[in-house]
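Encoded as structure tokens, the following chain is the form predicted alone, with no partner shown.
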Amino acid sequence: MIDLHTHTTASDGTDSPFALVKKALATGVKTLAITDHDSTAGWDEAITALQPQIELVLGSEISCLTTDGISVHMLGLLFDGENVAMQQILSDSRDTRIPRMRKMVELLRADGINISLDDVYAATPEGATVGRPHLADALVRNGVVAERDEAFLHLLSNESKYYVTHAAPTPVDAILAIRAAGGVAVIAHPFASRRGQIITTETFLDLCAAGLNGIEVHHRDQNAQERQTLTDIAHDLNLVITGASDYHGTGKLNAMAENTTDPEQWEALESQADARRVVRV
């Protein structure tokens, strides 16, 4: 099995990167990818769990906002992690989620709940790139919901009046500095509606103009008529399909390889990067 997009405590998983892949191991993943938030923190300590039945994919999913302010979410896999431009990217997003972070939780204390910044920093694992998630767990340890999946829901959706975005590329600037890093770049969920807006099909025109690789269609967020719609489009464009589960632990309901990707497609997607950077042992 091949699952190209999770996450670890060095951004919102609540599995530690060498935890991470002992329990791709366990479910039978052959080929794992790693794409934390906005960070490549977790790809050494991942590597030194790996054994000879799984090999991974060392990425990072891009934070990013179109010009109309709709966001999306890059996956870039493959690239060379010492890219300088590809770490300032990465950086730069990094440093917008404490601003962000702060504005939410005036925002919900103005409203009368519970939570501080203090504690969203204690929900966070040291070294982790603070998000929502970390919000969430907030949240659950004061007792303001039971848990993580009713605060995005009631509290913490991107429809929400306590949503801040922050400054972020557009998709376009991620898939150049991926794609000039030696990687390749797949668009995560692009029609997970239920999360807020969403692109639209001519919207893809321009990011396969940069470079695009991918679309990751089969993904929990993504009702049967939105994959074919996105099958479609990676047909017409000639786009790699894939599928993933968007794992990230404890608190949320994406299980480990509940959504994979076929070998062929997955082997035509390596190809695209410049150099072969699958790590095995």
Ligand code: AMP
Given for the second form:
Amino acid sequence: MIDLHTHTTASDGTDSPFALVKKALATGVKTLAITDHDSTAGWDEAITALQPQIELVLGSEISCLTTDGISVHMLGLLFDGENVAMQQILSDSRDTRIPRMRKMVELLRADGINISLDDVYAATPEGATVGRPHLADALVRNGVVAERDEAFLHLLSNESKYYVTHAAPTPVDAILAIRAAGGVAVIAHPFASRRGQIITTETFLDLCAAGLNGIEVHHRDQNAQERQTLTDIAHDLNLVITGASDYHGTGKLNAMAENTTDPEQWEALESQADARRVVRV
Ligand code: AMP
Ligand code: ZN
Ligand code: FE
Ligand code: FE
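Return the structure block for the form predicted together with this ligand; the form predicted alone was the one displayed.
Okay, now the whole complex, with that chain kicking things off.
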């Protein structure tokens, strides 16, 4: 089984990178990608957990914004982790997430909701990319909501009056940076409409021109019809089709390997990186 999209405590997952690899081993995953939001901080620890039965794909999920303000997540896989431009994009995003979180907390507090920035930091693992899930956990601890999911229903949704964006590259810029760093770019859950406005079918042409390699078709947030449309786009544009769990530990319902990538598709994707960077022991 091949699962190309998972999160750890290096962003908003609840398993450590070490525990993630152990979980994948226990689940029978043979090829696992670690793709924390805007970070490669979990890579080294994940490598230490490797066993001969599993191979590791190092990656990151980059939060992007189109020029129209639509949120897009771009998976970068198999890029050179020492590439300076790539690490700059990731660190710029992480840096602006701090004032962004301060602003969201201020807006919530102004409406009398019991939350402080310290509460959010207390709910954020050391070194993690801070995000709304940590704010959600802090709201749970303060008794404002019962669980993460409930916080995302209204208070923290993309449409909420408390929602604030952070600086982010455009999807085209993210693709260019990933490819320049030798990796491959796969657009994550492009039609996950429950999260907010989604890109149009025409947008894929621009992404393709920038060097997009694949589309994450099989993801729990896309229904059968959305998956069919994406499959058609992938065929038209000669893009790789992936499927993945977007596993977050106990932070989300997503079960590891609930969606997977076809081995032939993975082979095609891997061959488009500029070097063989899959990690094995
Ligand atoms: P942020 O990057 O800070 O804007 O937070 C967005 C992240 O929140 C997404 O990438 C998901 O991992 C997470 N998320 C979105 N919806 C939910 C939900 N209903 N429950 C838990 N986590 C969620
Ligand atoms: Zn996440
Ligand atoms: Fe995502
Ligand atoms: Fe994700």
